[in-house]
Amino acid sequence: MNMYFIHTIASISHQDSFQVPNVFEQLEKLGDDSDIVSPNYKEYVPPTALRRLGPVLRMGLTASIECRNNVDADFDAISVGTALGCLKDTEKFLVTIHTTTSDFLSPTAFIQSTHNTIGGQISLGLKNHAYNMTHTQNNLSFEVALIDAMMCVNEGKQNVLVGAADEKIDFLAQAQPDLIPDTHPLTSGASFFVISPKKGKTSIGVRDVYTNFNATNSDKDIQNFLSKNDISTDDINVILSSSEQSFSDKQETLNYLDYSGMHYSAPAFALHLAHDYLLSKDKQLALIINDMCPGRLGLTLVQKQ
C-alpha cells in the first residue's frame, strides 16, 4: 500500500485557515455575507507584483510560498487543478475586446486569463523550474490534480506542491442553477500542500483517488473503492461530503460546502478539513465524496498511520 504524506498545508478560503493549526476545531457555517479571509499578501508578494495579480492568482502564489516556507527542499513538480481559472482576468480580457476602439489589443489581459496561469506564477514567484502542470477537468479537477501528484512521487519525486484554487465574480450567478449548483453561495478558494513518500510529522497521508466522468450508480462506486482499499464503510471515521451522504450512524458526516461554499475547488479545502480532523480527533480514515455535479465522483480516502 502506497502512502502519500502531507507535510505541510496552507488553506486560504472563507473560514479563518491560513496558518492555523487546526481548522477543524474552529469552524463556522457560512452565511450568505460571508467573505474569504484574505492574508495580508504583502508579506509574501512585492506590492509592485501584487497589483497586477487577480484574486486566485494572489491566492495560488501565496498559499504556495507559504508551503514552501514550511519545507526543506525545493519542489520537483508542481500540479495545480482550476476548474474555471481566472476568471476575473478572462472578464476583463472580453470587456476589453467588446469595448476597445483600437486595432491593437494589448496581450496582458489574454495571457492572465488562461487556466494555467496559475501554475506559471508559481513557478515564477518560487524561481522553480521542475514538471509543472495545470488540470482543469471541472469539479474533479483537484482529483485530477493530486492524481498526477501522486505519479510524481511513484517515479520518485520526494516533494511535490499540489492544490487547486478557484475565484467567484458576479457573473457567476447567472449560471446558476443550469450550470453551478445553487444549493451554496458561490465562493472563491485556495488550497496547497505539499506530499511525500516520506512520513510527515503527523503521520497523515492520501492512501487512493478515485474520478469517475460517467457515475451513474455512486453508491457501488463508493463500495468498490473501499473494497479495493480492503476496508469497510464501518473503517470510515468521517466522510466529507458534498452533499448528505452517509452509511450509518458509525460515522461522523460533514458537508464540506457548508464551510467552503460553492467553488469547483472545494474538494482541496475538504482534505484540509480532513487532515485536521484525524489529527485532532487522533482517528485514522476520513473519505472525501465529491458530487457536486451530476454524473462526476471524485472520492479520497486520508489515511494517519
Partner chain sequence: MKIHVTGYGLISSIGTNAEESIESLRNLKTGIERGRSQATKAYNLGAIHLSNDELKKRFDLKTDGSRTALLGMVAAKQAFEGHELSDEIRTGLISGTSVGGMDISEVEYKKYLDQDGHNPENYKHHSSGTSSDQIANELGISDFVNTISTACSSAANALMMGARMINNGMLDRVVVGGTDSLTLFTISGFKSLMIFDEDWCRPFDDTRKGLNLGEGAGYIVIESEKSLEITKKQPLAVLSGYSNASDAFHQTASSPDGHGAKLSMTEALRVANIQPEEIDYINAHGTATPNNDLSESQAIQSIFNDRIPPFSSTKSYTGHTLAASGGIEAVFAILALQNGYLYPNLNFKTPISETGLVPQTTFEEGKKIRHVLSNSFGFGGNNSTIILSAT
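Form predicted on its own done; form predicted together with the partner chain now:
Single chain only below; no partners, no other molecules.
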C-alpha cells in the first residue's frame, strides 16, 4: 500500500485557514456575504509581480510560497488544478476586445488569463525548473491534479507541490447553474499541499483517489473503492462530502461546501479539513466525496498511520 504523506498545507479561503494549526478551531458555516480571508500578499510576492496578479493567481502563488517556506527542499514536481482559471482577467480581456476600437489592446489581462498562469507564476516565483502541470476538469480538477502528483511520487519524486485554486467573479452568478451549481454561495479558494513518499510530522497522507466520469451509482462506487482498500464503511471516522452523504451513525459527516462555499477547487479545501480532523481528533480514516456535479464522482481516502 502506497501512502502519499502530507508535509504541509496552505489554504486561503473564506475561513481563517492560512497558517493556522487546526482549521476547525474557527470554522464557521458561511453565509451569503462572506469574504475571502486574505493574507498580506505583499509579504510573499514582490510588488512588480503582484500588481498584475488577479485573485486566483495571488492565492495560488502565495499558498505555494508558504508551502515552500515550510519544507526543506525545492519542489521536484508541481501539479495544479483549476476548473475555471483566471476568470477576472478572462472577463477583463473580453470587455477589452468587445469595447476597444483601437488597434492596440492592453495585453496584460490576456497574458494572465490562461489556466497555466497559476503554475507558471509558481515556477517563476520560486525559480523552479521542475515538472509543472495544469489540470482542468470541472469539479474533479483537484482530484486529477492529485492523481498526477501521486504518479510523480510513484516515479521517485520526493517533494511534490499539489493544489487547486479557483476564483469567483460577480458575473459567474449569471452562468449558474449551467457552469457551476447554485447550492451554495459562490466563493474563491486555494489549497496547496506538499506530498511525499516519506512520513512528515503528522504521518497523515492520501491513500487512494478514485474518479468516475459516468457515475450512476455512487454508493456502489464508494463500496468498491473502500473494499479495494480493505476498508469497511464502519472504519471511516469522518465523511466530508459535497452533499449530505452518510453511511451509518458510526461516523461524523459534514458537507465541506458549507465551509468552503461553492467553487470547483473546494475538494482541495476538504483535504485540508480531513487532515486537520484526523490530526486534532486523533482518528484514522477520512473519506472525501466529491459529487458536486451529477455523474462526476471523486473519492479521496485520507489516512493517519
